[in-house]
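In the block that follows, a single chain appears as structure tokens, in the form predicted on its own.
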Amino acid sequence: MSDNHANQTVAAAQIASELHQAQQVARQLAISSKNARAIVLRAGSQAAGLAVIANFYDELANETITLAKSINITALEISTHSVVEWRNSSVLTNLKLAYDQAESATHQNDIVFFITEINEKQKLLDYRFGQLMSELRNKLGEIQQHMRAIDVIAVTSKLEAVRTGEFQGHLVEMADGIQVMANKIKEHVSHSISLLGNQK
């Protein structure tokens, strides 16, 4: 296993931890979105425009929870994959050593066959590792997009709340709270992306 893969595996484990925390915040976000929907229902026709917004909050929060779980699974897969790669790499090193020591042996070419086989396996493992890292980056990017959308929705809902009379204060306060939670998730995601750095 290369040093770069080892570093990426460690980063994936740290990202899993970051995203576990983001998942907890997303759960609070989902609860807040349900509360927002309840207030919108109480406000009736005054808050008709906010009903769709409350549904968006809920939808994005639930998708974020699902993505965070999926990232944990990908991180685990990266870790498992790295162990397989490390074992493969160790076998390859030992086979090369055996080949060097069997210089005059009759079956030295048999070792070459195994070395070729392990090298091919290593290429496949490298390719799959790249795929997993790409999946991880894409999922982090998706969560980032969700949080940006939630931010925009929160601003819109504060503007819409003006029409809800007595419910305005509650709705604005709730939108502020949702923005705070979205920002916390963004911080976890930004930190996760920085952990990946520019590694390929």
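Positions refer to the first chain, counted from 1. Basically, rigid core = biggest C-alpha set you can superpose within 1.5 Å across the two forms. In this text the structure is predicted, and so the values were computed from the model without any measurement. First, how it differs from the form predicted together with its partner chain.
- Treating the motion between the two forms as two rigid pieces, residue 38 shares its piece with residue 21.
- Here the chain moves as two rigid blocks between the two forms; the smaller block's rotation against the larger, from C-alpha superpositions, is 14°.
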Second form
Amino acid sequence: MSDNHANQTVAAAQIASELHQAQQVARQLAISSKNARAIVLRAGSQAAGLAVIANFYDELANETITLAKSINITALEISTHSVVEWRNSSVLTNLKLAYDQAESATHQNDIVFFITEINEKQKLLDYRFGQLMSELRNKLGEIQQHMRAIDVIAVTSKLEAVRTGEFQGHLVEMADGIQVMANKIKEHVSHSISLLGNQK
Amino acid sequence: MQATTLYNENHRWIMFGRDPGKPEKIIDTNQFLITSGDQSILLDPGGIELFAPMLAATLKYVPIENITHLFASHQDPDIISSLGLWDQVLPNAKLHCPWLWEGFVRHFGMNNIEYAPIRDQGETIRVGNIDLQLIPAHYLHSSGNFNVYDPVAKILFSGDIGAALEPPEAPFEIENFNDQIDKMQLFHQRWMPSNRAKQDWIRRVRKLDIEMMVPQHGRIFRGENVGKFLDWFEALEVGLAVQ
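Next up, can you give the form predicted together with its partner chain of this protein, since the form predicted on its own came first?
What follows is the whole complex; the chain from before opens it.
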């Protein structure tokens, strides 16, 4: 793991950036879902079936924003954590080097105490790192599920839109737009997952 | 890392330098350990790449818990970029460093070691059974800068003053002062900006009883070479880049 610190730090920072962009798209998604709801209201009884769908959009978009924010925080925590591990492992490497070089030194064994202590610290850091990574994977997986759900809802809403007469064009266009945004978010998440793929 | 004992009576001065494992393109530095009783101080402990050889060399003389003080004459990386590593193995030490640099020096990593800011006018610190005087040397070459004077051993650690840029195989001590001038001149003219600051430092230092002046780079000045250096430096125009 110690050889990988630089990569981990950079990957986590890149994921934070990807999810920041995903969050911006999710904000647009939330606005679109509000617009969809307005059209549904105007369409009245003709679009009664779409009212539930519009609420789903809204809910998923808001949850996605919250998740993206939380992923951002986790990714930054991973990045900071990696730097601590990186520094720790650098201390360890140097202490081992000093131990070898202090072959004839009266107090050579003083170094062993610190090597043991820092090894222990490293184990704890490793454990926490594992926790953070699995947290991150789960959250990214959750966003992917949301996007898949939005995709399905968009297809359904296009079918439902047929019954809304004059509003059909608007609603279909909006559903298409929502699908485009959901795909953008999916791309950011997939890229993040691929960045994670190289890490422990 | 080579070590040489400069003074060994009731307390001890050890000089470390000329590290054969040092990467080629970084400047060679001298580090100093003063031990007294169960306390020790490292003067300008060095760059990050020097941490392992310095720790190994130091433990030949003192147990690690006896390193209770660090001194950084100023903020440069060749002086103190190893701080983040020392910080992990010296949980109860103090770093004596100009107050001016605290916010900067902490960037090297400092969670455990206590920052003991040195006031501009200097002060005296006690290490074991000895009192060390921190002598102002501002602008020579850093804007917040100190030397360390030990009145018992009569040694002045002069930081970058008296420094010379020379190959790592150079001897520890100056034999012929005139031969040393070429190695010192550009360094002092370019790295030191103020003639006024220089004269202030010379006035202070002439009042001290110095048998040995030890810089952070280059060689030791002993006996009459100390006076020769002061005379040479007094006459030297510094701040060359703006002339």
